[in-house]
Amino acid sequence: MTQREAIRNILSDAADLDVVYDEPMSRHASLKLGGKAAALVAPHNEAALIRVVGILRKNGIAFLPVGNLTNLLVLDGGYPGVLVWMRTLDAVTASEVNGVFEISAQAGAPLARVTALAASRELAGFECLAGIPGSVGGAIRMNAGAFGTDMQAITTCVELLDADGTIKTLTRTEIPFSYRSCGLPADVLITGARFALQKGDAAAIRAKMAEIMKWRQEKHPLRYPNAGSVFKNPPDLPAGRLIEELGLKGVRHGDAQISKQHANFIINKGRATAADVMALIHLVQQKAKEEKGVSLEPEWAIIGEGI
């Protein structure tokens, strides 16, 4: 038995799931290319999630949980074991307790959601974050973050669920937040989070919004698909304008581009595979090394087999 026959029979009794099997990413990933996952699972909620990623435990399944499907790239060979879609556990809440301001989000409610939550209620801490693409879940794992802040300066909890199946709270001061990482252990499945925000101007509030939702759409390449920041900066230079001193803004391979408009940008041209996208990747990487003495690691998660 394959091992995709096996996680078709573990998979076949499990309630309150939506399961499709040998799903092209291409018609989810925010890159619009990449391989099939064995198996693409919904759980309908937690109760749902914890007894599947138990299975899937149990049965030694590789499992990666996963978002919008933004900063990801699945090879096209594919990923052999099954995508957690964190999708329908998207709930967003407000709430005022003795003066102190706190939003509580699921891992898969989207970034923009709590956004637009914060600025309805007239709450700031989030405005830095408007446009970038992603669910809570994913942020969280990358400790995603823009002019000068990231989700470390205004997360107070997050709940995971555990190596051992036990759903636990975490104070911020007990992860370990990093650049583009919170630190927590790869078989950690984090399930939600709540964030401490102020009160403030819904004018100020909204217009700040505006001003880096303008910005995000002149400097980056929204009009083609595409993941996001390619690489994490490295400490003294931005790893665009790294990319761009070495010459390889607009190179292409295939239908897959650095971005003429930022080159920390991989953009999908139309039909490019994540072949396409890895030698663009490699080669930025190599040319780094050998003229800068740089190792760009990327920012994405990049999973599955070659072909």
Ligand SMILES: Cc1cc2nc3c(=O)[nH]c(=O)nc-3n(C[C@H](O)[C@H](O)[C@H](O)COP(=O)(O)OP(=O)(O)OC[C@H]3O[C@@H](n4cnc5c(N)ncnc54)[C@H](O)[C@@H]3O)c2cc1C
Contents of the next structure:
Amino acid sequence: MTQREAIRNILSDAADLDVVYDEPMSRHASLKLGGKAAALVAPHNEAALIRVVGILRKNGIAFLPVGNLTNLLVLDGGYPGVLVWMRTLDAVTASEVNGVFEISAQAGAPLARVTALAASRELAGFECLAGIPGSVGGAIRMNAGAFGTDMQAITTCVELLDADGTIKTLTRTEIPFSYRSCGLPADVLITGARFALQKGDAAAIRAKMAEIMKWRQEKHPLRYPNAGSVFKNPPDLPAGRLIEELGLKGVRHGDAQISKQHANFIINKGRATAADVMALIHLVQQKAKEEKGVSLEPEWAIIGEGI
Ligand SMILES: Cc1cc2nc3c(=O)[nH]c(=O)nc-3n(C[C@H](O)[C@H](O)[C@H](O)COP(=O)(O)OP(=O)(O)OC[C@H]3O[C@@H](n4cnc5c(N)ncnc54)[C@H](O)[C@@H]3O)c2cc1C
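Next up, the form predicted together with this ligand. The previous block was the form predicted on its own.
Below is the whole assembly, all chains and molecules, this chain first.
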């Protein structure tokens, strides 16, 4: 029996799940390209999530959680395991206890919903993260950030599904956050998080968010499918500036192109493949090493089989 057949057998009786098999990631990833996942599974609730992850672990089937797929490249040969799509676990609530303001969100909630709720409740802290298109779980995994702040700065605790099948809560200090990483193993599933915020001025919060959204509209190549910054910034120079200095702005491989607008973005101009994108990634890495002595590390999660 092939792994794909085994996955179908295992999932055939699972309750409270949406399942699609051999699903092309070009349908879901923000880059609008990528190979097929053997299965894409969206649990309807936390109990179904715990159940299906238990079944996958018991049967030794590889799996990875995914949120909004805005920082993910699935290679053209596809992902041979199960992608666990968190999008239906998306509750977001705000509360105040003894003057402490908090937002609590499930992992599949879009970060945009959290920032909108913060603004509507006049809670400050999320302004600089406005416009990041990921989910709460993906944002914590990547320690997403912008304008000098990141998820680590506002997170008080993270709920996760541990290898033994129980939901555990870790406080911020128990999570080994670093630049664009939360340091947890790849198959640890984040199920939710809580954020500490301060009461702020409604007009000031909205004005800051609008300013940041305008900056994103102007600086990022949002007219084309992309997955945000390709490379982490090296210590001395933003990756975009470095790539620009290497003369690589606008370079194309197939329908993948290093954006002319922002050199740390690769855009899909139509029918790009993951191999086209990887060719550009390798070209940038090689030139950065040869000409500047800098090792550039991708920010994206790159998964699956292929070049
Ligand atoms: C136009 C654009 C602008 C962007 N701007 C920024 C920016 O300013 N700053 C920034 O940091 N990023 C930015 N990004 C990248 C991206 O939006 C963030 O990294 C985002 O937080 C990823 O979330 P996601 O839900 O899309 O994750 P996905 O792409 O679905 O997954 C990314 C990684 O997180 C893991 N993951 C997802 N959900 C979970 C979960 N519940 N539990 C455990 N692991 C999980 C996946 O396995 C994968 O390894 C941008 C992207 C785009 C397209």
